[in-house]
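First comes one chain, alone, set out as structure tokens in the form predicted on its own.
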Amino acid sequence: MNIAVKTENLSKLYGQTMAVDRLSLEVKNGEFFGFLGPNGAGKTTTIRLLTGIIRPDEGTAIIQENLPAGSIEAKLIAGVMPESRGLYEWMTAREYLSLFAHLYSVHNAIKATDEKLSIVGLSHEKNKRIGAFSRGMKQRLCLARALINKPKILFLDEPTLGLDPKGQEDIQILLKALNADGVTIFYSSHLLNEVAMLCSRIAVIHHGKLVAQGTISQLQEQTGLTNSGLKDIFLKLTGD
């Protein structure tokens, strides 16, 4: 199988606002795929459509070649780190992650829980209540939750938000390692330097519509900004 994500004319309407407007894109297995757009462009809505949190009004989306987005089969092989965390702050980190390990029927749930907490640098905080966590620690825990089922594809919405530079670097190193092991990463972020460093291919949406996609060099050619960085490309593609 070569296709990790494919959408055709994917659309979502909220009232009179077309949040996602006939979006057609394709992500290959093993890609580190950047998904960019200004605030309100439709990035989070797209991720919610791809992960089954909401349903489209029109169009289709499939995961891993032939699994309908949002199906049980698709959810079992996907990890999701949404923009809104949805943490149970009265639980400890270990209790919280163990809950999700059991929901996914992960073999040896306690071992898997401790392993993922170690991976994201929270081993020493595993018995602390989540309500006492800093914003950055909560981000790390959300990433651990996204990894608990050993996903084939990760959907990440602002995964380094709230982290200090060292925390950002730690997560970047972890994501690079996961991608090197074959995990497809669908990555939405406002940190353009981070996207340029991590992502092999990038899509840009504006007002719910796809306006460009490709490698940075391809985006440079499409915009005529052959010597410019991703920030200038982004501004030209999304400037009203």
Contents of the next structure:
Amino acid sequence: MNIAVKTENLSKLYGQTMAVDRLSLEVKNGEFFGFLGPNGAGKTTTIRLLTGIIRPDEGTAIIQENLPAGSIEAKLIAGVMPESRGLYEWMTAREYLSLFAHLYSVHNAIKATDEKLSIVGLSHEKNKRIGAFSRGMKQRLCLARALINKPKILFLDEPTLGLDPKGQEDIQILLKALNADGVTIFYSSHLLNEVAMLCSRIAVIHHGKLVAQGTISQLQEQTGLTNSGLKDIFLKLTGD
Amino acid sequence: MFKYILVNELRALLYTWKSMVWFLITSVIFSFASYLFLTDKELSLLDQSEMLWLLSKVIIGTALMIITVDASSTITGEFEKETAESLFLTPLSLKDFVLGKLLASLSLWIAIFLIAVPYIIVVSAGSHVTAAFIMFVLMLGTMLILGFQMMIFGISFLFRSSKNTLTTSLVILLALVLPATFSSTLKNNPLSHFLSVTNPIDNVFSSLDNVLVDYQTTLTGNLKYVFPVLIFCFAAFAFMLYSTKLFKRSGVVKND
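Here we have the form predicted on its own; I need the corresponding form predicted together with the partner chain.
Full assembly next; the chain just shown is listed first.
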């Protein structure tokens, strides 16, 4: 079982716009995979295709070797932090997370809920209404929701968006620890420094097409920018 | 899995005080109607069966209005508040999602019915059909409300907007309620007669009239009125099934 995510010619058309255009990529188990692209490049659409929220017009996507993306089996082993946070503001953090623990049929849901709240640093706020949470706290709660089913693969769409530097660092440390425990992470972000620091391999998409993928040194080679950072590589790959 | 959606929905009704507002409105309307029936000079002269029949119209009409408004945002609220995506990322099936929402919405009708029971008992004091009448209000009301809920859920999956769903549902409700208020003379016209025998709301009131005036308190005695209501429920179910298929095809998130 080496392949965590594999897409072949994955395509999604929105009206006249090709949001994802014959995307073929492979993520191995245990990888910390960075997924970059400018606004509107198709990152969120790709994550939605991989998590079964939308259906592809063409191509295939599989999770963990042979599970079709969006199947119940794939959902059980994946944790997702989508772009739209969508929280029930009238609930407390504990009530909210325990709802999801039940939806995933997590054994001992209450214990798992408290454990995940503690991991993301929300233990003291567990009985507080979500409506009273700051943006950063909501972000942490979404991450806890993504972790509630002890996922083997994590799909994260801008997970540190809206967090202060301390919050960003906490999440980065947590993600590193999860990855060290063998969790595959599919990480989409605009924070290039963060991606360069965390990810072992990176893919860049532009106008829905995969323009490059590999380690940072491989991307440097591909673009001919041998001594440049990820920002220059990204700008070269996505500059029209 | 539907039970978690049901519990969540019931808690939302209580936590957000939405249900309390509905129950208060219901109580005020029922109290006002009952008070008028029993104390107004002219209304109190009405035959008791006619009084009860009018009260049933008030009960079912109020419930239909409240359920229409409430159910219009039950499904669409999940899309508008962007909570649907996180729910469907879990192994929750669409069937469980709809069933949980449907039962929660139906419980609102059951609560409205329970509020109505004391008013029915007071207005029907001395009548020997009270129990049968209450049972028929419960049975026919439940069927009618269930049909409406399924129709509204179907519209919700198509539009994914509470405004559009509410407007469309209210137009349909109005289109069905208006012919039911036609006088019997007006129903002699072939078109009006056809509308009357196919209209589920009209059939519910005709059945209750049958119970109160002709003392037809058995199901078989009311079959010709119950049957169109059942057909309406099946049609609403088929429509909901169709719109959930379209929803599945287009995905939880409609556009980027």
